[in-house]
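Here you get one chain, nothing else, as structure tokens; it is the form predicted alone.
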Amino acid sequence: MQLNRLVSFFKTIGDPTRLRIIKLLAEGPLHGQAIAGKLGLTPPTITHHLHKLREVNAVYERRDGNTIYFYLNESVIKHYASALMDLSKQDEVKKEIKDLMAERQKVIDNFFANDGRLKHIPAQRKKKLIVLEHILKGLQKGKKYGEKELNEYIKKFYDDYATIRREFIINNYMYRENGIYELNPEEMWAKIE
């Protein structure tokens, strides 16, 4: 299976409200209005979930007169819910995380000089963020750093440490309060897409 409609039908049911309408077809068959009523939300929030549902074919309607009955797909879900399993399996997946992993390592080879220091910031934010992900390597999770440790810290890698911590603020890296800097989860970091 292609990764990208792997990932396309994830990030579609990964969303609470849809797992709530799919939690309530896998108990049978229900119309709109009464998933609404179920869940407490309006009938057009429903609609809008349930068209998502349809677009990756994990719901699918039949109409009864003048209702339409929707009901889970199921072996859509087990068909992805396999092709997750088989995930760490397939050689696409694996040679993609490898060109990804080449990529990174091509960036940090030509940003960085061989003692490690940032030879400049980059302009490309794809690659500032990877930059900026390298420099991050050696702070600790759940460690509060004070504004100088940070800078000592910064200044191995770039003399110009304020525009690196601001950096590092702006792409949700870490979080300051009253001078003191902590490593945000990796999940609020900014993107690199």
Given for the second form:
There are 2 protein chains.
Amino acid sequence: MQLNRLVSFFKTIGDPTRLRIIKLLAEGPLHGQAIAGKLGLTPPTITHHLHKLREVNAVYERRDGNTIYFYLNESVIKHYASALMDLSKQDEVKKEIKDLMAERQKVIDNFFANDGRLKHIPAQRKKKLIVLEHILKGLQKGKKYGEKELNEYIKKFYDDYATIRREFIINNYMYRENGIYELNPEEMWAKIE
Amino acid sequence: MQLNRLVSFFKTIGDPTRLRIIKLLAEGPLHGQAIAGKLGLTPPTITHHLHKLREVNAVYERRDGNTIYFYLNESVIKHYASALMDLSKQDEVKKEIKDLMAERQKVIDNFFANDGRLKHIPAQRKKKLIVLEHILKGLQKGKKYGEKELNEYIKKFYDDYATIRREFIINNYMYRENGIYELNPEEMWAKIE
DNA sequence: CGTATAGTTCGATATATATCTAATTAGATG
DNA sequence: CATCTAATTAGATATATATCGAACTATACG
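Would you mind generating the form predicted together with the DNA now that we have the form predicted alone?
Let us now look at the entire complex, which starts with that chain.
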């Protein structure tokens, strides 16, 4: 369901007169003047609202002689009701992932400044790992980095590159061999983002 | 659920920007500037819409530091979705009665003029009975009517009182005894309205 | 064909509101 | 306390729209 249809429908029923018309029609079809009478409004006003209700298929009509009976299109109402319901329902797994992401994003928001630099290293281990993983996202897997090259990269985030580099190693995000650094396979540290 | 709350809610979500905010928050909480960024709007505009969304309890917020995270209030969304669903759902019996009533009303609209007088007697038996029953509603059960009195009553609806009076008898709506007329018990002709 | 009735269209008016820029407030941090 | 960032408020503008009375259209009926 595209956004525009939803917006048009809700905008249309988000009016006291139109919602009262819908409630009336929910009890059975009525002709225009009957609606005008029950609501204390003039026929042109009712025509105006019925026009809008027809635009979103909330009502349909059947002519009988020269009076027109208006009916509530219940299936359309149900349709949008369930579309609305869907906006509040997400499958469990997806929802949990989203929550996790939101939590991580919050930590990142807190510890990185607007220019993208790390303000300071979190004391809490869990948050520290999130911060380290965020920095690691800029490195390519499989690529070999010289120590100087890695230091330069880290310095874009934080002046104390030595601490960060050491954290990379002791938390098993990277390994070092003969002064050459490389990312460990992601599976080893269950990267999420 | 009172009408005003429904109207306010639907009016609120019947706006493209606000519905987009709701869709975003359905995927997880966000802070104001993140919303502004994703939608390409300025923070004051987002504040404006969040204010309206809060008014109808569609969102709530949690402060963390000086950034405020906004959450979709899913239970409220569900609440209004089911209220909307109710507008299209009626229990079967009630619905059938309403349909019957609407059908009868249509016949009455067609055969009685605005001043309440019968234009002519329907040829179709089913419609004729509806018309007769409509006229009978003005009589009291248990009361005994003299012929002249009954004629006068019928004449308020139709000049040819003799025909109508005869129809009352042959369709078993009334019975006559020594020139005195009386309504038959309702059960005998399954009065609906 | 003329008349009556139901519905629609038109034009005017009053009200609401979505959006922006600029200024202000609130909290956190050094 | 000074400063930074996020959010809000205020004011301005442009657009949308709910309602009505008056004029018009369509259908039925005699």
